[in-house]
Structures are given as C-alpha cells and as structure tokens.
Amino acid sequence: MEILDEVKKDFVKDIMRKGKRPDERGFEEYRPIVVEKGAIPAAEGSARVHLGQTQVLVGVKMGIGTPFADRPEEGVLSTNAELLPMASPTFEPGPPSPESIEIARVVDRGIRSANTIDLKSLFIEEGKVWMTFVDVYVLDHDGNLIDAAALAAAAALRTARQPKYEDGKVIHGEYSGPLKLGDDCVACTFAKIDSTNILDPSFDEEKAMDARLTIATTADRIAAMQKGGSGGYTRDEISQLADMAFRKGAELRSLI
C-alpha cells in the first residue's frame, strides 16, 4: 500500500506541474455534487451528499436531556462522525479515529459559530432541554470528507422537524414544526501540492498534498478554519483562499 501511495503521489505531482489535475478539473472546481434531502425517513432530518465518488449521509435526531451547567437555558448540540469500514480500505472498526474526530469537530464548530441552530429555542423548562444529535456517516471515501459532511449536515438541518412534546412526553412521529435555524454554514477545503492550491482534493490528491486548509463560511463571514498537513500557508494565500471560499460557499448553499 505504501509503495502504491508513493506512485500515486508522484503521478499527481507530475500532472500538477503541467498545470493539470488527474481528472482534468480546474484548480478551483468542485467535482459534481448531488444533495438528496430526506434520505432517512425515520430521522427528524437527513440528507445524503455525493461529491464525485465521495458519499456522506447525515441524520438528525432529537431527544430530551439535561442542559450543560454553564448554559442552563440552552439546548444541547452533539455532532458525531462514523467512518464505516465499507467506505474505504483505510477505515477500520473500533474507537473513533483522529480523522473521524476531526470531521465531527469541524462540522460542529461551523454549526455553532454560524449560530445555525438557535439553541435557546430548544429550552423546555428548568433542567430540561431538547438535545440535537447530528450524526455523520461516511459511505464512500474518495477525498474531501469535510466538505461533503458539512454540506450534508446543513441540508439535513434544513429538513429537520422538532417532535411534539406534550405532558412531559415526546410524541414520536408527530412534529411541532421545523427547527428554528439561522445561517447555513458550508465548508470549502483546499489542498496545497508543492506551491499550487486546489479546491476539493480527491483521495489521490490528498495523498500528494503538503497541507490542507478548510474554511467554513456563512454568506457574510468565516465561521471556522482548520489546517492539516505539515506544510504552511502565507498570509496572502490564506486571504486568497478565503475569498474563494466565499464564492464557492455561495454555490454550495444554493444546493441546500
């Protein structure tokens, strides 16, 4: 596997030096994107996103719980990511991997920073609030899981309905209305290969990258950033990529 990875890495870098990408996309171009809402009928909200050959499913579930002690009048948001072994030979069963933890944290951070969910609207009474669980399932891995997960999460939340709550009980299958939401947050991930930055790296391009930068945005501000890899970025590069993230973010939000 390591030898094959090195071969792929050299191939990608050689193509990049010629000003091209292996799949002939432009450096600022996403693979084809399909957003399917309502993919899990039993969930409060759900969406499946196809980003090229990458496929991510997100389900939203709600239940009653206890608020955090320092936020007694706010609901609880919990984001989890699961990398299913069938999605890639690099995924293994067991405890959450660093990759799954990173995906969950970046998606969660974007939702929180963008105030996508009005957590105060989830307060029920003293000591009792709605808990919102955003569960990310990677079904097929061909690179750029973070962007696919963030887009699927945003679309799933837009479809989410709040269950009815009467006489201290949740009435499953009946709903009081949609979740109270703010701005949608989407993520744009760039890979730096040698000195070139590309949007939406495929699996093979991720093997060749020196650094990775994810910029999550709403329509008018940056909500979160995450860097990966050992390489670095200049201030000018970050500024240019941020501008691109706003442009591409608008395209992603139009799909929700």
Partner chain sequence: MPTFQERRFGRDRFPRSGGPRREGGPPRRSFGRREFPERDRPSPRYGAPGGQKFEHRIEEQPETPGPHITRVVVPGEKLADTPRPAPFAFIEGGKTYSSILGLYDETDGKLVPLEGCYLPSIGDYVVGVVQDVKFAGYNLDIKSPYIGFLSNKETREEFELGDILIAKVQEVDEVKNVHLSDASKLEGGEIMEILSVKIPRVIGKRSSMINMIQGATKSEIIVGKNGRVWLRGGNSGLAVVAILKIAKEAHIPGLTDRIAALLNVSAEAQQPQQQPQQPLQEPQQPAQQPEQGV
The other form holds:
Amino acid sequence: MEILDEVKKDFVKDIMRKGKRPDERGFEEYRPIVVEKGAIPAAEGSARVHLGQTQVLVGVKMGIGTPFADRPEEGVLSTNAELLPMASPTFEPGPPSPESIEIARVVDRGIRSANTIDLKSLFIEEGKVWMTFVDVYVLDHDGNLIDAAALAAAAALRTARQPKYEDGKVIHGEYSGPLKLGDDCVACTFAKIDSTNILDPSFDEEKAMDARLTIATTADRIAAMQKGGSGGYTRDEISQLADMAFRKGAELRSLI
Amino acid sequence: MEKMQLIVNGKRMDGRGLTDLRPLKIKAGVLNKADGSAYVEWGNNKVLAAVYGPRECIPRHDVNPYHAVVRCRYTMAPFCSMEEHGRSGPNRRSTEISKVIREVFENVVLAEHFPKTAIDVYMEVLQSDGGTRIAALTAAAVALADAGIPMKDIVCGVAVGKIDGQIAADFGKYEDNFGESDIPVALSQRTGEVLLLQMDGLLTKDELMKALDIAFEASKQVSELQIRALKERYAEKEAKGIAPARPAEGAQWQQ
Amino acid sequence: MPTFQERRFGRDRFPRSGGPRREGGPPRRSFGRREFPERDRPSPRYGAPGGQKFEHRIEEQPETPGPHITRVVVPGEKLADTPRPAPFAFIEGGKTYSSILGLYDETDGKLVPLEGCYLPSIGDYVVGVVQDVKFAGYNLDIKSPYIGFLSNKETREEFELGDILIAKVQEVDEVKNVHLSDASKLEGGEIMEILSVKIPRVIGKRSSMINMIQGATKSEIIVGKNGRVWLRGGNSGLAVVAILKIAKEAHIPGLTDRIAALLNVSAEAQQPQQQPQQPLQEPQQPAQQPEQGV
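Now show the form predicted in complex with its partner chain, given that the preceding structure was the form predicted on its own.
First the chain shown before, then all remaining chains and molecules of the complex.
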C-alpha cells in the first residue's frame, strides 16, 4: 500500500497549493470532536475522544507505590500509549514503537508542566504515595493522535476519583472524592505541508507533511512543545502557531 | 476476604437465576480503519474486536500457499480491572487465550478462498468482569462477519461452571474467584460442535454434561444478538440530507 | 468498519460507536495525481485504437421477472432446504447455507456479498497502481490481497512507479497469481475507492447507472471491478457523491430513483464546464460537545 501513499501525498500537496484541504476544512479548523467521559467505569477515570475518525480512549488507574528517590514527597504520574494494531493497518503488535513513546511522553509533559495533577496531594506517608497511571489506547487512527490523546487524558483526569485508602490498603470501588486537579492542559498540533501550516492533520495529510509542531497550553501558558518531522520552522512561524495554539486550545478546553 | 453465599434461594448475587445471562449488547461496525469490527458489552465486560484481512501475510514465513492463516491477539487494557493497574500487551494468560480462540476460527473460517493471505483478529478487553475470553470471542465472530470473511457459522459461547455446588452459566468476576469450576465453552449452533472447551476445578462427569447442556441452551441468546447486530447494519436506512426515498419497485423486503 | 467500506481518497462516512450520532464532516474530495484542467480531449487509450469510450460491462445473468424476495443473511444462515449452489454458499446435508454477510435473493437463488475484499477474476477490468518495476514487468496494487503482475510481453508501453493503469485480468491460477494484460495509463484525474462488491450497482443493469452518472456530470469515469473508480473532468465531485451514495445504499430499493434525483437536482444548478465544483455538503456539526455521558 505504500505506493498509494505517494499518490495521495501528491494529491494533498496539489490541493494545498490551491488553498484547500482534502476534506474542505479551513486551515485552522478542527474536525468534529466528541468527548465521552467515564467510558470505562472500572477505571478511576476515563474518557473517549472522537476527533474526526480518529478514536482514542484514555483510562486512569490509581494505586499505591513508592515515590522517586529525588521526589520523596510527591506522588507518581506514569503515562503510556498503545497504538493498537486494530487502529491502523500500519500498526503491528510488539514493543512500544518510537511513535507511541513520543505520544505518551508529550502528553505526560503537558500534564506535568501544567500541574494538572497536584502531585504533592498524592503523598500518603513516608515511602508511600499514590501512583497515577494514564493509559492512552488508540483505537482508530485517522491522524493527529497527540491532540486526541491529550484531550482524552485531560477529560479522563477530570472524571477521576481517588480510591479510598484505609488501614494501609486501597479499597477499590470506593472513592474518597475527585482527584485534586490544577489546570487542564490541551495540545494543538500543526502540520507543515510545503510552506503551509494546517491544524489537526488527518491521516493523509500527515503522510504529506514535512514537519509537525505540537504546542500544549493551559489558559495562559505554554506547557509543552514537540516538533516532529525533518522540516524546519522560522521564528515567525513559531510565533504565529503559538498564538493559534492559545486560541484553539481554548476551544478544546471547553469540551472537557 | 470472607466468601459470601453465591446462591440464595436459587438466585445469585445480582438476582439472576442459575442459567440467566448478564445483560448483553452487541454492535457491529464500530471502527473506521479496520475491515470489520464489533463492540460487546456483556455484564460489566467491554470488549472491542477488529479484523484486518484477508491481506498480504507478513512476515512471509507465516504464509500458507493453500489457505489464509488466521491470527488472533487477545489482550487486556491496563485500566480494564476494578482492581490494580495492569501492564499493557500480552502475557502468558492472554497468549493462551489467543491460541484457543484462534483454533475456533481456524475451524469455521473458509480459509481456502484466500491462499497466501493473513486474516488478523484483534480483541481488546477494555473493561473486565469475568468471562472475558468468551466475550472477546463473541465480538470477534461478529467482526469477522462484518469484514465479509466467509465462515461456516457465527461462533457463540458461554462460560459455565459450578458455584456453591450448583452448575450455572455466565459468571461475574466474584463468582469466578469463589466458584468451584470454570468452563468456557464456544460452539457452532448450527452444527452443534464444541469448538472451544477449557475447564478448571473438580467435576463429576454428570456435572460436566449438565454444564455442556446449559452452555448449548444459554448460548442461543448470544447467537441471536450476534445475528441481530449484523443485520441491523443493513436495516433500511438512508443517508441523510440527500434525496428522500421512493417506494420500491420490483423488490420486496423481508426482514 | 463503517457501513460500507469506502476507502475513498476523500471519504464520507458516518461515525460509529458510542457517543451521540452525528454526521461526519463534509465529503472529502477524491485523490489522484495532478488534476488536469478541463479540456477537450479524447478519452485515454484503453488499448483499443482510436481511443474508444470505455465500455463497462458486468456479467448479467437472466433474471426471473416480477418482484423478488430478498433478505440480509449472515454466515451459517440457512438459505434453502434444497441444494441451491451459489458462490459463497455451501451445501450441507442437502441444505444450502450462506457463508457470508450478504443479500440473498430467494426468487433467483442469488447470493451477493455485502462486505469483503476484491478477489480477481478473469475478464475483470481493474484500476491498479504500479508499485514495483521488475525486470520482466510490473507489479500492480489492485486493491486486493493479491498483486497483479503485468508482463512486459503484454504491453508495449513503459510505466513508472505510481502510474495509475486500467488493465484486464488475463489469468488467475490456483495459487492466485494474477496476470494482467491490455493495460493503459490513466492520466490526471482522481481516484476513489469503494468496496468491490458494490461495483455492479455502480455500473447498473446494461450500464444504465454509470451512464446516467456520466451523462449528468459530463465526467469521464472508469469503474474498476476491484472497487477503484477513476474520474476526470466534468462535475467529478458530484459523480463521487453519487457513487458513494450507491455504495452506502445499494441494498435499499429505489436506489435508481434516488440517484437520479441527486443528479438532476445538482446538474441543473451547476455548470460542468467551470472550475471543479464543490461536492454536495452534508450539514456540518460545529466542533462542540453534545450531551456528555458519565
């Protein structure tokens, strides 16, 4: 199927030169987004996001563990992403690929920088803290997994409840209340095709892109950035995209 | 933890009779990229199955020149359990389950139509509460039909077993943990053949035969729901926003 | 998989699973290599001298007159209590069963798959993409688990990686090696993909459907049996919408009328000779969150 990718790539570039996108969207337009909170009640928190035809499910689980040696008074956040083989004919089962690791780490950085989870509030006693596991499950891949994953993670954390902890044990299924949360962090990803930047690339647009810039924001701060692909960005481009990221980030945040 | 009585006055903890199934919902065609897919909610189980194929078989050394190879992968999400966070990816239990499920589909899939190809079946347990391998297989069978793969039958099944000394069907996790025997069964309603059978615990032969009878009976409901999920996709529906339907000419619909 | 697997380079699908039902985004356009501006030129060569118009032909079997009783069937479902052979049906104990999710016509005993991949069959014309240039010929991606091989002996032209060709399936052996012949390059235009099982409806009885679409849109269209359709010029956007609608609603009676309505409504309102038109838009939902579940 790779040769077809080349054919489609040509087409996407042709269309972009005429100022259009294959699905007729504006250059700054997200595909239709649906956020379903609490999709997996067994988890402490969960959310499923549809971004166009991309579907990502995030589950949040909490457990007891030991803190990192250099941060003994803080809980632990651990983020993982699975690109399920069912999500795309291009995904194969196996150990985490660089793509899945990148998604997990970018989502993690956003949450951490924005202090979405108050890690200090997860401290229980010396040597014992709450661990928060955020698992990103990609179910259907039609492009822009990072934005979908970040949005689903933010929504899942918003639904998350802290399990009861009594007599040194976790009582699963009973909760002491919602997780103590700070600011929501969302990500906006722009693809650069020739010299045009477009928001929310679809699968086919990603195949044609030269570079990609993800900017994760809270209401008034940039919390994480990640550039991907081998193309380059000018300083002015970065400035424009940062402005756009704040604007579009606000739209995403309103969906949580 | 002290064990509660699982059966009181012929009723189980959730009010069910011994051979009653938990609520079961099945939906076909839920993913965009996969060739076929299905989503099953069985009690608190939530399972997603997807099929790719027939497609080129890679790695090449798996290829069979006479028929398609059927490959199955059953895994559980790290957030699927009410209890601890789990690890992603396959483990020994899921590898075994993948194998016994594959053997079911190797029986019913008419693989001779597609030599040299692979048919890949992926099953993800998103939320688990006992009987997940049967729920996964139920979803996979629908996903295979949804993908247009020719089969001799849509396989269905039920996990049966023994709790509090009685043979019963469809256990939740609690019953699973404290029951005396667990017997997942998958079968072809049409031929009456048992295609998946596992068992643990201790049973007399009579108990086993009773369990199988219950499995055959209870799985009929599962089969009906699988068929309905597939046919629902073709219920007379028209794409919105284009033109209104006109009455049919020359064809009558029978549902 | 969506209701009808339209791997259009440009898609128009309804979303699946959970969540409130909503329309997908506006239909995307189809894909293809450089789109040539509309111009007066004869059809591409199809191997026949003089560039004849491509004749779509499907094997039509005689049909019983009068109303037919049809129903959707699933694998393992009984079709008849007597042996009634049909592709993808099997006979066991003297009874006939379906092996696939399909549409069964009781009157004629015909079983048509509703899903499934393309299996190459001798005589089919397919739209393929050159994916490998070998010493002895070319390997073509023909949207099938099987690759189509075009031998150098079968063509005088030279093709390149990525070229889009129309070719005939010359031979398929028992191990599914597929040999192609009569290949011609398709220049410019765009391609869309739908399930190959829907193609007979796109062509129609005695090519009636495809002729109607071509007439109304003035688009050059070549329909490959493998589910790839090549279009060029005219109101190809409208043609794409019509073909997608056929693929979605092939099983619902009255399709011809609905397609005719779609084409008439739009053909009048638009001038086919101008810039490529926007295809019909589905109402687009704003990016907002409908009711939340918890």
